[in-house]
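Below you'll find only one chain, the form predicted on its own, shown as structure tokens.
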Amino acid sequence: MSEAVSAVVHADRTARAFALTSALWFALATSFGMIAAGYLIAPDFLANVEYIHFGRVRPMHVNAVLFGFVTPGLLAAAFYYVPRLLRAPLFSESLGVFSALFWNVSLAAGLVGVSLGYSQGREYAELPWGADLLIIASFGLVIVNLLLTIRRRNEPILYVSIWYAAAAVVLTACTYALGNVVWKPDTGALKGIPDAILLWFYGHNVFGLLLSPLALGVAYYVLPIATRSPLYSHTLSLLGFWSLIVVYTHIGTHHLLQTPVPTWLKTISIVDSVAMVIPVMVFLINIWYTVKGKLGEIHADIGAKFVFTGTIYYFFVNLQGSMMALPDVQRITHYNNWVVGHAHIGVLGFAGVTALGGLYFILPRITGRPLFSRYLADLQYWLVLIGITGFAVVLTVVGLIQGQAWYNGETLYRTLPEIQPYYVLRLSLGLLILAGAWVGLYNVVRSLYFPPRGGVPCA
């Protein structure tokens, strides 16, 4: 595939405000991150200050990483790619540009909420409910924009990436809204056990029908471009998505294993979770074919390079969760660092590397110049690469030895010793992602609005 040749002249002020939305939320989720780090080796750090401990400070960094960092991301990718593959404007950018703000008010509104104490207290479904509906107002937004962009397309082809995007946007409206429970705002929660089903069907649709269609897309975007091959195989693009969305939906239950959830349901999450191999396998033999031979191309494109690390990290996480849901498996990885080395794999490996990837490749196309410095983000790669693979090891080896200890009726205060050397060195690897936000926050500002004197990029 190469890149749209058209006629038609593209803004891209709605890629650029969420590529800086995207860049800027980063910086402050991975501090958000720290933060709670710290607490995990000092459990008095900053516990004076009750708008950071530990029990908000943490939902404030995994809704930043979410919806701050990584769909902002994505999505700055997406409206680049979706007007130059349907060869027309975008609708609106100035409702795109809106859009962007408004998201940025919904998600700061929440997040100052559960600082001060208003949560739902559900996991990834923490926002009070007056931002949950800023939430899905700002992803109608999006949707409005993007399909009336899909209504006026001059390409009567729809390329896979414009499939994922369109029905990522659309899927997580619907399920946001059922996973928050916005019917109930006193509460945001049914009762007992219908609710533990109806929040992990949101929390891991969150990943599955957000996170992993947007970066699917931007990677069968990217990379064909970047190493001029065609992509391998349409129809595999096309069977890769109708699996995911059939496959995934189903899945979300498998966090409720060792509760009273009915067994049929148990039965269909733990056999949609193994059968995860099929659109996973399928997207990544795709994507690996069409750039077979081209890896000298991915190095030398720094977004490319990105992306083609986060299909990696994909294959890891999407391997350890159909392993994870397996019951005899789960009795020593559930409810362990385990599950938070996974999670780190699956959104800052995966999507988040991949939204950085999208970020660098577009940047240098809709400012016309280069990169302001490619050499801090090589920087900002091997910061983030070495920093979530040691995180993802280092949470590995700490829920294996709590669930070892606790499936052979060791106490947890037994463990806490053996497993706080651990937890330094998980703060010390973290910050090597908070370095490599803060380099991405000023590349990216310095690339979108502050060209080098003499009109030559930094090296």
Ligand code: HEM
Given for the second form:
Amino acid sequence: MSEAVSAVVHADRTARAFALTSALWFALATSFGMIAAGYLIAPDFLANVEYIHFGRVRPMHVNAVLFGFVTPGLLAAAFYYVPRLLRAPLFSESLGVFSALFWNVSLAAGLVGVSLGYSQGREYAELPWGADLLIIASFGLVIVNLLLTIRRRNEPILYVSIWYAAAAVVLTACTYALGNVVWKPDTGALKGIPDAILLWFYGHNVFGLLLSPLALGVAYYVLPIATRSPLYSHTLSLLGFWSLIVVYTHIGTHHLLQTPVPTWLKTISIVDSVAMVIPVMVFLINIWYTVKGKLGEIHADIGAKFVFTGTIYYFFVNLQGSMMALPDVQRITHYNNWVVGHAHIGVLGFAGVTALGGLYFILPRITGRPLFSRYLADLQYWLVLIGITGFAVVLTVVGLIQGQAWYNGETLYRTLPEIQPYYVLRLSLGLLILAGAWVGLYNVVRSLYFPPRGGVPCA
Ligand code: HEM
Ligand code: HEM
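Could the form predicted in complex with the named molecule be shown next, to go alongside the form predicted on its own?
Expanding to the full complex; the earlier chain stays at the top.
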């Protein structure tokens, strides 16, 4: 695959708008995360400010990272690579910019709703009904733009990144509507166990059918170009795509192994969670063989460096995930900070880091100038890397302490003094990620709108 695939001129206004969206929400979302982490150390901290107490700021943090930072970051890259891979201009840049604005307004409305106490109280589906409709409409606008670009393409062959991007947005619009039970505006929920099953079908598909395919699409685009290497195997890329679609869609019930859902459903979710090794290793073998011997080129391009690091976290989070779906392991790891550690390794370490890589890869290419500061981008890389690796270690240790204690019949409050120092450590590590997010926002804004004078234009 060559980067200079077409003579079409790309305005990239949509990619810019989504890039800015992502950088902005990364800064805001980590700030919410810090407040949540503060409450876990000192529950009385800001206790009289109801709008951001733990029960509200936690879903604000989670929804902001998922739908504000990571998804728009990965979409920015998709809006960059889709027209280039198809050798056609984006169907409508104006529609694209509008969809980014609409996306921001929808998410902000949802978070204000949660902050005012209108949460629907179901994890990853907390946003109030009206905001759900707006989010679905936002996906709709993105889908129209991407599919109509695909329709008027000049390139007959669809590279695997296009498959991933299209599948991610179309399938997520559907699972979002289902999981948020949008046909029941008052509760946004079914009743009892069917509700839990539906919620986790959707909840896990946020990772499996939104973040993962979008991130894999970015990796498949960025790494071959940055290393100037042809993709190791197109057959493997399609095998990885279809096995991801077939296997990942069935595993949501592994979140409910310790609840009275039907055994056959639990069995399917456990078997398919282990079978996830197929799409994951197919992707990793393909991409790692593609870049084999090219670590120098990866190091030279900060975008590729982030994306490659994302693939390493992808390996670890999936290895961990398949183990966590085994009932004997989950007896210790469920209902505690082990899962929060896994969540940060996956959503930040894999998908978030890949989104940052996508941003840094496209920024110089859409502005035609070098990044405002490669130094700041490297600084952000290390702040995020140290922060997330520290999170992984600290939260895993806390999870093991909690899990062992509860397994041995200990009560919750007896474990609290023991885990307090680890929560302080987590907050300190969070400061690194927070600093990285704000540094990144500054770098992105400067690169897009206030470049240094006299910079050398990029090829
Ligand atoms: C082989 C692939 C994976 C498997 C089998 C897997 C398995 C699991 C399991 C079993 C849980 C529930 C743990 C419990 O409640 O005890 C879980 C939670 C979670 N996983 Fe994964 N995981 C995988 C990959 C990923 C990836 C790639 C991401 C992110 C992009 C991710 C994000 C999360 C998050 C955020 C949670 C927390 C959900 C909650 O709030 O309870 N996982 N995963
Ligand atoms: C300053 C950095 C951050 C801090 C201090 C932080 C802190 C927190 C806290 C305190 C929670 C609630 C955990 C609980 O209920 O016990 C949480 C949940 C979560 N955070 Fe973060 N976070 C940070 C950055 C991020 C980033 C950048 C991402 C993703 C890109 C992220 C993704 C998540 C997810 C998916 C959950 C839900 C976990 C679950 O339910 O298992 N966080 N975070």
